[in-house]
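Have a look below at one chain only, the form predicted on its own, in structure tokens format.
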Amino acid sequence: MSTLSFKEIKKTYDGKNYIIKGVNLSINDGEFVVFVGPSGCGKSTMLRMIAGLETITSGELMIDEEIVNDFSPQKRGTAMVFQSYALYPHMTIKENLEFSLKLKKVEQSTIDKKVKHVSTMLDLDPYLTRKPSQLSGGQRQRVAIGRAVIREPKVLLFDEPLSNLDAKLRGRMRFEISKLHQNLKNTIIYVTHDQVEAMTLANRIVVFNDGHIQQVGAPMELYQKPSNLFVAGFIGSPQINTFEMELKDGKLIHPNFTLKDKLDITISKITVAVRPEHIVINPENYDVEATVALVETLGNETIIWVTLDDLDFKVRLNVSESGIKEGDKLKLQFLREHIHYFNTETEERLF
């Protein structure tokens, strides 16, 4: 277990275009932190710099208060689980697990004890004599995790480890990784573009975009109080609805509807954001009347796409059968305690 500290970390390959643009962050001992963001945002580059697989252009990376910029990967006390598993195909599962310990010339009796402990913890005992090609994707990913864990690293790094698995296996592996963290209490940094993984696994989420940190916080903190429009749009499924509006005489006016609440602020262009689950059907006190364009019945919930002239947005109902059909007119209310207000020009949260 270890602490990590990032001070003005930057990364460029050509001296001009920066992929990482000055990252500052502290990670606590034993914390499970998830780096999340779209493809190309810099999250995997950050992970590779922690592991020592990429050089740091400038800034300081500290592990346990020691600057490790110039340390080799072997001396940093980290271990990485890759998206592609990266197992040795000619070795058995037992040989894959013990390989790093043999390189360190650890005694065989100690190796055997560690392999037994890890294989039991990850339910790999029946597969130790098999080759990776004889295992399923989920089993191979457990082997890759075991190979990292057996080294007893200070920091365990995951680089999109579940993206090659189907939906059922991803759900199972999320449980396995969460249970692993509870048992080992390692410091874990986990990279993903999947916000469901981030919300279900993390103690804290770090949202990246374009080489910058957009927000750091607990999963529900990011969901309930996103700091800007990017975070609001990235966290939550289905994606949040946004409406660009103008404030006139204290009222928010959209070309298609008006919110009658009085707002005592001076900014005139405001983006109102409201999640699909925070729009309700209320014929008595509604904000907008819209036409149902599509009904998605998902078993435990229903997603309704509605339109009003050139405006379309989503409503989420926690019912399996709503009785609503295409062409119906719905009178909808935005739940005021869940509305988010952003400066349209800066995209920053107002309150």
Ligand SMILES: Nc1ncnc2c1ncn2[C@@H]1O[C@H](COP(=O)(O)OP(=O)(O)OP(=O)(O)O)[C@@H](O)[C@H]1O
Second form
Amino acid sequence: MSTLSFKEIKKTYDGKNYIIKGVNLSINDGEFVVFVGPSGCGKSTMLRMIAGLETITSGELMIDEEIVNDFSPQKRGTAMVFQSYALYPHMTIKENLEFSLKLKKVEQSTIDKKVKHVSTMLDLDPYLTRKPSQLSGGQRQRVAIGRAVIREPKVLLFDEPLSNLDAKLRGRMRFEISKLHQNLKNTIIYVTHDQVEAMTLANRIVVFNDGHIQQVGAPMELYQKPSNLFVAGFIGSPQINTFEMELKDGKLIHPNFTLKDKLDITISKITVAVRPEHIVINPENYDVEATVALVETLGNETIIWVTLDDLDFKVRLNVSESGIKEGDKLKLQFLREHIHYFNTETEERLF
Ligand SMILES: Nc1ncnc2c1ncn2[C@@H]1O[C@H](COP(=O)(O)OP(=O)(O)OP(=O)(O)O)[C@@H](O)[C@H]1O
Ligand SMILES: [Mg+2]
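Compare with the form predicted on its own: the form predicted in complex with this ligand:
Below is the entire complex, every chain and molecule, led by the chain shown above.
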């Protein structure tokens, strides 16, 4: 059983600039939580504070009802998997896997059983006598995961573990990590830049920016109801389209177009955000007529970049061949049930 609780966690390296500005979060036992956010927002710092590799400036970190701020890394029951694998190059794969158990003076027969179990689970049996340099990137990453798992940690921490792998292998490893979680059922905190990893692996995603949590929620919650413009722009690929508009006589007016339906609100500056997949071609009932600037044919779908004077935005069509070409004019409708409205000044979601 392992739960985590963060209370007003803060971190500064120099005593002046706060990298983490007060994080509050509870993680349930067995939950797979993914941390996302732009580069430099403090994701790795958060993981390192949990692992005990970095001090916590202030606040309280609890693992299983115990405040662990001052616990050594060994005492916390966490294990971390790094992007760089960090395997011992002079040791064989078996020696890498069993190293932490040897340090703990576990009996060799028990070690052998555990190595066997982990290497079978991660498909490493054929490689146990090799050195890390004799393995591919994907195999090395599996060893790094095995080395963390073999310690039976309360909490597994992953810091962008797949970002050195090519797209195909990432897909494969995503599947492996999902399976691993189904088997072990332990608590996992996983940092990634990759939208697909975040959406597919997470029970809950935590979006960080500028030292604060922006939103916590199930992947589809974040996609369907981003609580502010930052989250709306961060989740979803291609990125959500945004239009800064003025409300006049209940209607939303953009310099280039107007949305016809009446809105019953009093705020005057509103940012309308709509995902490329929620704009459709509809000559009978359209909001905008725009010119095609670029057609990206991806095989399973088509992304169309359109322009209207100085405005440009994207439309995603669920077709492999659209027949649409540069210079075509498209009559486009924003699907009302999928439009997000934000207060332009506070960037918070209105509805
Ligand atoms: N040891 C350190 N001393 C001083 N500043 C540091 C130290 N480690 C990290 N930082 C700073 O803290 C901030 C957060 O860094 P961190 O590595 O946590 O970001 P990140 O979200 O993991 O980014 P990335 O996605 O690029 O890995 C950065 O501005 C970084 O420069
Ligand atoms: Mg990092």
